[in-house]
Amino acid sequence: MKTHPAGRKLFAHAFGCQMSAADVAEMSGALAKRGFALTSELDEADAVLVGTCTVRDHAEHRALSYIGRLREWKTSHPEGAIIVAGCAAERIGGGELKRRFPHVDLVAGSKSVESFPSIVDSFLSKRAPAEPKTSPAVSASGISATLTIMRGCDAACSYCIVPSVRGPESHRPAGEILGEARLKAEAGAREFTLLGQAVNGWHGAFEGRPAGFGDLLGLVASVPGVERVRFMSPHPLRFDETVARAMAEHPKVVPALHLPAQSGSDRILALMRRGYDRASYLATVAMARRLLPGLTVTTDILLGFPTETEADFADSLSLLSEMGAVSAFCFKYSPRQGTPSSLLCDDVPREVKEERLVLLHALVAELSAAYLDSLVGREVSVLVDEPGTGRAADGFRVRLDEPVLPGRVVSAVVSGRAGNILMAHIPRRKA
């Protein structure tokens, strides 16, 4: 393989979801192996990598606006390279992106993540002569790291552009996933989040036998150095007792479940083509709680879907309370070109969407506050990722009363909260 000169710096920025961030991290790793060191300062970079998202209109516009502003950076760094990657790049296409932004040097869409090393080799070889260099070791991005276990999606949700920009499902081999986990754990990662568009649909083989997502959870949890395992985002249709039992059997798999509902209205769920109704979704949550006592559940709500009425929206509000959600990500619907729902009239006025979003956020804040207040006086396990602060198993941030070093897991007693951050002290154990 052709190698490249050392001493160059890369500035990377991802817009959108965790999958976008994971793709940028993987592409950054490929560039690191070709002599680029990551920098947090745009002005000192020799290359800029922008990960784009197109799941929602707002995320795509933010990314495109940022790319436009990079014209100024290019003027002051004429030899620098601007690389645009991700789902919006896939949807718009390299030709159109370069027409709109002539200062962009390379476009690599979301379907090119796995082939990015060869793409960037070809690109770099045309820009500068290569000098032999040994690739640096793979490094983890701090205490917490991601593991992309599958790409693409076979679901047919009417509002979602992911299947067209990421393609059909493809599942990484278990051995490859575990190899990456071991490398990142050796580099200091203690917590892993498994990622996929419908992550619990992963299946493959291990040591010659079929393996499902529950098996993979246990395998990753068994990697030396791993303290915690999470995953995002499972599809409710694929979340069954096998996965819930695997979570219960492996203590390092956190008892926290993010299960996107999208709506609490059966009528809207049918229009969304989610494949389940309110009752079956709630039954799945109840099953998970039965097998995992103490489980915390969070969700996604997509409001303002075409024809959504006040009654439909009220169903989403009541779902959050009925399922016992401790938090939720809430989004306004925006039509994505080429999806079935884009053929429907986007008839919920923008101001109504804004009003409903405010109401949703207010309810979520109320539910989170009630849950966090219920923890006062209780002991929680904290994985420290910054001196004196970390995350509890439920995902909420915890500020400790002493500067514990990153990488440790400590037990702490909750004394209160500041917003959504828990305040806690480490109890003095008797000798």
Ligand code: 5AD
Contents of the next structure:
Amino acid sequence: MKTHPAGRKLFAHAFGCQMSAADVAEMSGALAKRGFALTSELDEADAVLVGTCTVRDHAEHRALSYIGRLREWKTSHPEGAIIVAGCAAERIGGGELKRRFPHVDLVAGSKSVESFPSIVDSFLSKRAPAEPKTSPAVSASGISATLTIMRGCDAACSYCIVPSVRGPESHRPAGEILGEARLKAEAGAREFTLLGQAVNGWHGAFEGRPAGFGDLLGLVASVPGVERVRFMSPHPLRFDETVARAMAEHPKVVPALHLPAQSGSDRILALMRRGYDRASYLATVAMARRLLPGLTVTTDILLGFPTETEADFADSLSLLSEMGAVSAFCFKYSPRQGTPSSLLCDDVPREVKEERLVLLHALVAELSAAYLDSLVGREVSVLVDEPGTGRAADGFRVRLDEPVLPGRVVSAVVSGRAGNILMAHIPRRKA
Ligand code: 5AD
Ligand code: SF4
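Output block for the form predicted together with this ligand, input the form predicted alone:
In what comes next, the whole complex appears, and the chain from above leads the way.
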């Protein structure tokens, strides 16, 4: 690795969820303060940071095979540093990871994001002489930015490895979250996604008074420059009227709700230990719709959980239609180490999971298409994040008929769609 800070470059890549991406962004920021400039070219990098994921078997494999392929990079960059972070690193452990991948230099699992600056300082002090701190070369955010408001998870869903790799919940203080929001807004961020594993469980204090998740939504929405606020992912059990009312009160909080259901079958939901049944999940969605006119709802479905029958799976399909979902993320169950459900026989055959995934994707495509078609002729608000394209409040991408500059929010009339992308034109208004 070069010893002169001005010339050092970092290539960062995150596998997995937005939380993993946010962690990698935070760690990249720490490296930027230590003189690393971000590069999108692996070949010109002096350090590579890989955020790994372990929530599903497949996600972990992808991350590990990427790390395996970095061996080649190390051969051509013998002075380069490979840093592996994230949930798979936490699960596997530094010792075992370095044994399997001797070209890895530093492992910092998902419980070490907050202590990463000191970990990296001690790592760098062993590799290169002490270096002056330079100002961050990495831009903190684009138009859309994330705000990690809590880490870890106190829920105990029987299939989920997250509580064990990320640890128990800890909530960031409101002042710290708002400080980060202000900095990112000053740097040009217009949309914030509040992140946490069961994000609506956040609570803290503001100006000496207790504050809940709903209050935090309002506080972030009031930061100068902020145009939109989203959050991901709330837990249905904790999604109450206070949160829905806060969303309704603050026009900058988008009327879009991603509420992971996981299954539509009461028997499977009980085995998953989600703490709610189909009827109460649907009642929560109905409550949100009552308080938030025009609300769009999306969800996560986990298929092929142990013992899931055709009838259970049919309940998941019908749930999507009944709740009026406009889209969904669908996942094939994989047993994860140490979770209660990993003790159950993973008895839904691979081909059956595959078939169920195809059926779910087909239904999701149908529901999204029907929703997007229903928007034709209607006006939507678009936050432009690339010249001429942006996102509607519901999260779908919109292509405009004018090269509007990033950062602006415009009203546009939908004229059609290409797949899941809306086409829209900006109406001429009389002066
Ligand atoms: N297998 C498959 N999907 C899982 N998820 C969590 N754990 C597992 C698992 N063991 C899915 C859930 C969750 C999303 C982030 O990942 O649907 O909402
Ligand atoms: Fe996992 Fe459940 Fe926590 Fe989500 S709420 S991270 S699925 S344990």
